[in-house]
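Only one chain is shown below, in C-alpha cells, and it's the form predicted alone.
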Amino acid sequence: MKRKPIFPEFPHMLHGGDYNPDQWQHDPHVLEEDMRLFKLAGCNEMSLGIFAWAALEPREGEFDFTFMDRAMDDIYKAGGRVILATPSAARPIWLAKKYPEVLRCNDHFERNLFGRRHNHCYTSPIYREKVAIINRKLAERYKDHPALLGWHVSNEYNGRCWCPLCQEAFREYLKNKYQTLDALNRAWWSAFWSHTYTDWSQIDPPSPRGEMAVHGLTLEWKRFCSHQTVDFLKSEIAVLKEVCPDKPVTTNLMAFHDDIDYHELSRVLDFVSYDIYPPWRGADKHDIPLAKTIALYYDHHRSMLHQPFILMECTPSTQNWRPFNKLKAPGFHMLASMQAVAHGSDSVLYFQFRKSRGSSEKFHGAVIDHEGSENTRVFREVKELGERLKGLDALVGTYTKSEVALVYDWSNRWMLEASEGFQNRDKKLHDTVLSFYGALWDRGINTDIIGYDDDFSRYKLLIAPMLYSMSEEVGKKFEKFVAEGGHLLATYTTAMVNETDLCYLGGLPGAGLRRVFGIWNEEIDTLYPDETCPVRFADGEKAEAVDYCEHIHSEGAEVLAYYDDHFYAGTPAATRNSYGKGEATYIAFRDTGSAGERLLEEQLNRAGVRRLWDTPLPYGVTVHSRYDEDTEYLFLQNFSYGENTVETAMDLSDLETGEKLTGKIRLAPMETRICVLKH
C-alpha cells in the first residue's frame, strides 16, 4: 500500500495555523511583519478567514475582499499555502438582528441574543441561504488561486437548538424514520407513566419544562440534532464542491465531542481534522496518564477515514480557558508535535498565529506573542519544530496498520448515560475506554477506534467496552466476526438494550450474544465507592472489583476468574468461550487495572498481535508507526522526565540522522526519535 498525501500537489509537512489578518488592516506593518516572520518560524501554510464574516461582508449584500485578496498573495509569495474557511461559525451582528429565527433557542425554548460563536441554527433557512452565498462568493473568487490546498468549512461544529424551527423539523425526522405512531409508542415504551402519542404535533424535544423520562425521545433528540449539523455541513459542501470539486474539505473535531455522531459526520469529508488542547502539567504521574488519553484522541480521529489525519488546531505555549492555564515546559511541544504525526498527523498547526490584542482570547497562546518579534521562547521552539517537520515529507500520506481496535459507538453512549440505574452518577464508559487503550500504549501496539459500520474483519482482536446498546444487526457482525476466527474481549453492561433502547428479553447479553460468550448474565451489582468485592483467578492471582459486578453463569464457557465475596462469591467473574473458529472473553466487572491487564495480555497473545517493539517498554516510553509499502516508520517516545533506556534486536536506522540503531537506545527526557525498520 502507497502513501496518499491529502494534498498531492503539495506533499509536505503543513506548519502554521489559524490567520486573522482582518483584525489587524489598521495597521500594514504587521502585516508585513507577519509574514517575515511566517517564513522565519519554518512555517508553510494558513488557515485563513475562520471567523471573517463580519470584514468579507460588513452588511447585507456588500462584499469586500481586499484584506482576503492580500492575505491570498501574500501567503503564497512566502512560500505558504491555504486552507480556506467558510465564515459560518461565527455570523454579523446584521444578519441576527434582521433575521432574528438564525438565533438559537435554549432548552427552556427562550431565543438566545446575539453573541458568541455557534449561536445559530441549523435548521433555519435563511442562515443556509446567507452561508450558501457568502461560501459560493469564496469559493468562486478564489478557486484557481495557486494558493488554496482545500477548505476549512466552518469550526467546531457543536450545540443544539430548540426553535420552533428545529422542533418541527424534529417532528419531520421521526414521521420519516418511524412511519407511524405505533411503531414509535412501540419502540419508546410510551406507554409507561401513560406517555402515548397520539399525534405528531405531540411531540416535543426532552426539556427540563417537560419530558425526560423517556429514553427514546431524548435519543432520538440527540440523533436529530447530531443529523440536522451534517446536513448543514453538507448544504455548506455542497456549494463548495459545485464550484472547485478538485479541493478537499474538512470541518474541525473535538475528540469525543457529545452533541455529533463523528463517525455519521467524517463520511461527508475528504480528510478528518482535529482540534486539541491537553492540560500538560510538566509532572511524570500527570503527564504520561494525559499522554495516553491524546494518544486515543488521536487514533481515533486517524481511524475515522483510516487514512492521514490533520492537527488543525493546537497551541505553542498555553490555553486561556482553563480554570488553570499552564505553560507548557521547554521541550514539550516539541514532544507533543511529535505524538500528533506519530498517530497519523499530517500537520501541525495552531490558534493562533499572532495573538489578538483585543476580546476574549488576547491571553491564549500564539506563534508571535504581543511582544511582536522572534525574541521569545514560544517562537524559538515554534521555529525548531519547523526546522524538524521540512525533514519529514517521507512520511506525508504514509498510513497505519493495526491488528487490534476498540469499539465506540455515539448512540450507545448516549444510551447508556440516560440509563436510570447501576452508578447514575457517572457510568464512567470513557474510563473503561481508557483503561484498555491504556494498556495497549504502554505494550507498543497500534489501535483503531472504530464504529458498528466499520469493517471487522481486517482486526485479529476488537474490544467491546460498555457496549450497552447494540442492535440485533451489530450483534450478528459480532458473531460473524468470532465464528470466522476473530477474538472478542467484552465487558459488563454488553448489549442490555437495542437501539431504541428497549431491554433484551429472553436473557442478556442479548443481540444474539449470550451464545457466543456462552453465559448468562442474571443481573447487575454496583459497589458503593467505598466497596469492592475480591476477585480469585484460577491461578491463585487476586484482582479487586470496584463499581460494576455481574452475577453471570457460565452455559459452556470457561471460567477464568471468581468473585471471592459477597452473595455472588464462588461464581464467574470472568470467562473464554470457544465459537466457531474464534473465541470470545467477558469480564464481568470493573476493575483497578491488573485484572483487566492479564485478560487483555492473555487476549492478545492467543489472538497473535504484534508488538512493534521487541522488548519490553519503561513506563512513559511508548512506540507507533506509520507504513509505506516495505518500509515502517517507529515513533519511540519518552513522556518521562527523566532518561530511559530500551533494548532491540531489530536492524533499524534513524529516520533523521542514518545512525544505524540496535541493541541499546539512550532516550533524553520528552525525546522522539523516528527508527526505520524495512519488511
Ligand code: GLA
Second form
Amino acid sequence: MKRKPIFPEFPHMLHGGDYNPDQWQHDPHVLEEDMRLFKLAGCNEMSLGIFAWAALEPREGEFDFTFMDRAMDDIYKAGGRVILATPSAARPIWLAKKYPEVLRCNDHFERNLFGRRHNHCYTSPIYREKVAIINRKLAERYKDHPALLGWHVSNEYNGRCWCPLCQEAFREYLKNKYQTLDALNRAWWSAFWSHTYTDWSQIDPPSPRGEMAVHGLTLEWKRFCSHQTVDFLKSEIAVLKEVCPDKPVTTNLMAFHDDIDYHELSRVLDFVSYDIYPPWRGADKHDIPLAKTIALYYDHHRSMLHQPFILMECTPSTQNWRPFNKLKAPGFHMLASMQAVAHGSDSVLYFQFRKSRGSSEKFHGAVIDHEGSENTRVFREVKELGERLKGLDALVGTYTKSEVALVYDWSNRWMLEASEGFQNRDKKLHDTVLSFYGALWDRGINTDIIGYDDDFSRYKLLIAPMLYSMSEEVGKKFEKFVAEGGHLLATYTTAMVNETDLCYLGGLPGAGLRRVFGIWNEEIDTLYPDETCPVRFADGEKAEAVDYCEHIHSEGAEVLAYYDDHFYAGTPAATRNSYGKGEATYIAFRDTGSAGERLLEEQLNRAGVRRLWDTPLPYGVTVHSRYDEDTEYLFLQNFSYGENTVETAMDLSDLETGEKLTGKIRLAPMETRICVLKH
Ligand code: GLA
Ligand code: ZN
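Can you now output the form predicted in complex with the ligand? The one shown was the form predicted alone.
Every component of the complex follows; first up is the chain already shown.
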C-alpha cells in the first residue's frame, strides 16, 4: 500500500500550533515578531481562531474578520498553512446573556452562569443556529484562501448538560431506541425497587438528587450525551462541507476521555487529531512507564481511522494545570515528539505559539516566552525539532501494520465503572489494559486499539481486557474470529452482562463464549488491597494474584495455572482452549505483571506474531514501525536517561544520515533513530 498524506497539497510534517493573535491586536510589533519567529523555529502550520468568537462577532450579527484576514495572509507569506478552527468551544458573553438556554444545567438541574469554556448545551437550537452562522461566515470567507489546509472543529468537546431541552431529547432518544416502555423496563430491570416507568415523561436523567441506581438508565444517559455531542459535531461539519467540501475536518480528542465514545465520534471525521500533556519527570523510573501509557494513547488515536493522525497540541515545556508542573528535561522534547511520529503522527503542534500575558494560562509553556525572543532554551529545542521534521517528508502519510489489537469499548467501560460489585474503588480496567500494552511495548510489537465494530480478521491476536459487557452479536464476532484461526486472550470479568447491562444467564462467560473458552466461570472473589493469592503454573513457575480471583472450571480447556491457596486451591487460574482453527486463552486472576506477561508471550509465539526487532530489547528501549509500499521505517527509541546498545542481523540504513546499520547499535540517552528496512 502506498502512503497517503492527510493534506496531499502540503505533504510535510506539520510543526506549529495554536495561534491566538486576537489577544495581541493592540501591539503590531508582536504580530510582526510572531512571523519572524515562526520561520526561525522551522514552523509551517498555525491552528487559528480556536477561541476567537468574541473577536469575530463582537456583537450579535456584527462581524469583523480584520485580525483573521491578516493572520491568514501573514502565515501564508511566511510559508505556512492554517488549520482553521470553528469557535464553538467558547461563546461570547452577549450570546449567553441574551439567550440563557445556551448555558448548561448541572446534574442538580441548575442553570450555570456564563463562564469557562464548553459551558454550553449541545441540544439548544439557538446555540446550534449561532454556531452555524459563524461557521458559514468563516467557511465562505476563507474557502479559497491558499493557506487553508483543513478544519479544526471546536476544541476538545466534553461535558454533559441536564437542561430541560437535553432531558426532552434524551426521552426522544430512548423512544427511538426502545420503541415501547415495556421493552425499556425489561432492559433496565426496573421492577427492582419498584422503578417501573409508566410514561416516557417520568424518565429523568440520573442525578445525585434522584436516580443513580438503575444502571441501564446511567448507561443510556452516557450514551445519549456522547451521541448528542457527536450530533452537534455533525451539525458543525455539515455547514463546512456544504461550503468547502474538499477540506478535511477534525476535532481534537483527549485519549480515553470518559464523556464521549471516540469510536462513534471518529467515524464522522476525515482525520483524527489528539492533544497530549504527559507529566514527564526526568527520571527513568517514572518516564519509562509513562512512555508506555503515552504510546498506548497514540496507538489508540491512530487506530480509530487506521491512518496517520495529527498531534494537535502538546507543550514545548510545561503545563500549568497539574498539581505540580515540571519542565521537560533538555532533550526530552525531541524524544517525546519523535514518539508521536513513531506511532503515526504527521505533526508536532503546540499549545500555544506565544504565551498569553494574562488570565489562566499565562504560565503555560509556549514556543515564545514572555521574554519575547528566540534566546530561550525552549525556543532552541523547538527549533532543533523543526529542523529535524523538515527531513522527514518521506514519512508523511505512511501507515502502520499491526498483527495484534487490544479491544476497548466505551459502553463496557461505563457499565463496568457503574457496576456495584467485586471491588468498587477502582475496577482496574485501565491498569489491565496497560499491563498488556506495556508488555507489547517492551517487545517492540505494533499494536492497534480497536472497538467492537472494527474488523477483527486483520489480526493474528486479539487481547480482550475486562470486556465485562458485550452483546450476543459481539460474542459471535469473537467466536468467528477464533473459529477461523485467530488467537484470543481474555481476562477476568469477560462477558458478564449484555449491551443493556443485564447479566447473562446460564453460566459465564456469556455471549456464547463459554464454549469458545471451554470454561465455566462460577464465582469471582475480590481480594483486599493487602491480600494476595499464590498461583502455580503447570511447570511449577509461581505467580501472585491480586484484586480478582475467579473460580473457574475447565469444560475441555487445557489448564495452564492453578490457584495455590484459599478455598479454591488446586482449581484452574488460567486456561487455553482450541476452538475451530484458533485458540482462546482465559486468565481468571489479576496479577502484578509477570503471569499476564508470560501468558501473553506464549500466545504471541503460538500466533506467530512478528517482533519488529530481531533480538530482545533492553529495558526502556522500544521499536515501532510505519510502512510505505516495500519500505518499513523502524523507530528505535531509547526512553532511558542512560546509554543503551541493541543488536540486529537486519540490513538497515539510517533515514536521516544514510549510515548503514547492522550488528551493534549504540543509542545515546533519549535518542531516536529511524531505520529503513526494505522488504
Ligand atoms: C487543552 C486545550 C488548550 C489549552 C491546553 C492547556 O488541550 O485545548 O486550549 O487549554 O489544554 O494545556
Ligand atoms: Zn442542554
